[in-house]
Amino acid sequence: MALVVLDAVDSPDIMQTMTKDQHGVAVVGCGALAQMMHLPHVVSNPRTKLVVACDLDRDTAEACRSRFGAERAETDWHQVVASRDVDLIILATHTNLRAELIVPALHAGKPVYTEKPLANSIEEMHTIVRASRETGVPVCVGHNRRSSPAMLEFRRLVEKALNGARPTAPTMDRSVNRAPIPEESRMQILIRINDDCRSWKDWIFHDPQGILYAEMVHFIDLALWLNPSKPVKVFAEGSRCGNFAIVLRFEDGSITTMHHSLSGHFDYPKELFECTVRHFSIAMEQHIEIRQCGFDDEPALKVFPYDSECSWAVQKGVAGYFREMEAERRRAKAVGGNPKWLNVNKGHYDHLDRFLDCIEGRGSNPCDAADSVPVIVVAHKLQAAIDEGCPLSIISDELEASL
């Protein structure tokens, strides 16, 4: 079945010092995500050149070649791996294609930026990690929210709170004559995901792993990235398809709670992160606003720009978002059209750009394959927890990349 096209050989041993004016890029899998994010980002990045648009469907590959200016279209990823003018592969297919492409690409000296999840199984994940370590060629997993400017600022504030910053005095304080309790230093994180299943592609409704795996790995990754302690127990209640609650308990007693809804409205802000620890309260909403109480030397409210293609929206922050969306709905109704989507910067472009720094030996990998080992382990445990209806423990050895 054809995909819908939207309107709008270097040697492995020199990978760490490789520099080029432009990296020849092949995008494998030219579906909606590739057309919305990866293909335009490759075209707009001065360090990359779009060499190949590859998709199983010839019409989709050719349409993307024409629309985004690729040098050629392919339908066979084996040709991409063998191509001498391809330096970097962006793998944007469903998870039915991961190690099968990634491993030979690494042995051909080609770094791979792969969409999440890294693998369908624990065994496949370890195969990819071993190949990257054996060849010395990096894999970057597309947990792009690690590179969102707002998320990076949120993490900075969380780490500042954890590392001994002194909180401001509250307006009510009855703790003067008592000793601190251990719970005050244990981090509590709430991650709320408002989703609207009317916007989902059809395959997700038939995928046995569901949103719990396909999408929640983003948020599992962030929970592990934000918590310095190891996860030791997981619990989930609900449906793999959506409408579920997740609890992750960490070795130091910290807890992360995730709440996912599929019955929300698409135009309502999707993501809210709240962290409380050591009497600091920090929130990041929709990658456009950070709020905090407790830091005397940080602004109480900080706003971030929308996606670069949404320059029409000038009112910032969450309140500005609602005002812009209300005005856009009124405008669309007056002309009989559909409202424009007010997209936010979730770090897609920056994540790829940071990986280019890694390839050129000028920075670290923003999400190495080994970073995804605990993510995949926790995701599989959560699926089992939903099926079995009980909490499941995590053995520390499960979180390590097997050689």
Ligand SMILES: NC(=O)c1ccc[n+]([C@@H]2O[C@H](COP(=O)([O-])OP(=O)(O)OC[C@H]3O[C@@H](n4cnc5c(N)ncnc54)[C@H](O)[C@@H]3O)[C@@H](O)[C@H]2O)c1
Contents of the next structure:
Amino acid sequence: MALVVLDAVDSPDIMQTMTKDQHGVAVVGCGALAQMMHLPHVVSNPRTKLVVACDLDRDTAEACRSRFGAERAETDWHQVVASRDVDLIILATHTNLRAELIVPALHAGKPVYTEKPLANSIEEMHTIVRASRETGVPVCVGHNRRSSPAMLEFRRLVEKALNGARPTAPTMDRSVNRAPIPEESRMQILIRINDDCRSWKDWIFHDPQGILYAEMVHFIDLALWLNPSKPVKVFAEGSRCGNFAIVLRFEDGSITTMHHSLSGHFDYPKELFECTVRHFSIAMEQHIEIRQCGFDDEPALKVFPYDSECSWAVQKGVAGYFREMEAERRRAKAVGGNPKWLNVNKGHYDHLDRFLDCIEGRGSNPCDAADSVPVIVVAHKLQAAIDEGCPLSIISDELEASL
Ligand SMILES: NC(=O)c1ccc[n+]([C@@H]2O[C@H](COP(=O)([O-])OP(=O)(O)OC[C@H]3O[C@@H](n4cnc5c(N)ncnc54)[C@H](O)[C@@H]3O)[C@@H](O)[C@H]2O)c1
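Following the display of the form predicted alone, present the structure of the form predicted in complex with the ligand.
Below is the whole assembly, all chains and molecules, this chain first.
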């Protein structure tokens, strides 16, 4: 279903002239995510210039051209690939459009930032990885949480725990004369996602792969990014539409459990990551707070800013979030209207900015197409596991890109 921008205003003033250091960007697929993240970020990033807003739906493309100051609107992505003034494409359609656009774009020398999932099938994924390797032109997959400041800090602490830091003694310690057991060095991660299906668009109720594929690739990616060992077995139970539990077992005996719920409340913090390993306990909640026990040289609690659009909220961390939301609900009730959404920084802007560094040869790709191979493989295995009702093994070869 086409989505037209509701508050579009004709604002030619924001159309900037492109400097020679800027990347000319086309956004293909100007739906909800592009309007909330990619289009405003391309406009606000001094390194990029919005050249094309492209959407199958002409009204949507035109509305985005007008609202975000793109030079032109298109409805046919072939025009985008052929455009000489476009040197970076952001692909923000669903997986209905992936290799079909990405492969010719790479052959035309245009790097592509594609939304997740990288591909709909294993075969399509290999086609994209192969094209990127053959042309040497990079693809970045929009697993943006890898660039969330709080997530990067969480990963730093997890790595520090894994790499031999000594945990503080617990207040209750009966281990003095006991030999260590293997479990003490295995990593247990819990990823809890509280979601509210009242906030989702219609497709999740009809898409046969459901949230178990389209959304969980984000969290599968993080599980694989946080665990140094390879996944060897997976299991999923529940409804792929959104109420399910997932278990990933790794070669070194570590286990990651993911719990996804659609019956929660949207205003409750959505994401909780908890890692325990080598007697460190580390949690990252909703990209705004990190808590830890075990490190003497790190703060027990650290807070992170909200999304830059939410400067009205000044109380930080999870406790601050609840106080701000309560005050905002009261304010909205008193004056009428909906409370404002207190959004957090999940790394969308930084992920694109890091990809620009990669394109300019000044940094590594924050998530290249080959990084997504194990993610897509595990996501497909989970689909099969939920159908068959039993755990499924993963062999090492399946995790490699086929060239
Ligand atoms: N990274 C994140 O945090 C995040 C969040 C939400 C969605 N997403 C991903 O972003 C993608 C889009 O999600 P959405 O919620 O914005 O969907 P949406 O349905 O709101 O938008 C998709 C847009 O693509 C357009 N489109 C479809 N086929 C096209 C084609 N061939 N050429 C040009 N335009 C075409 C549609 O008309 C629509 O406007 C999905 O892959 C989704 O998984 C990522």
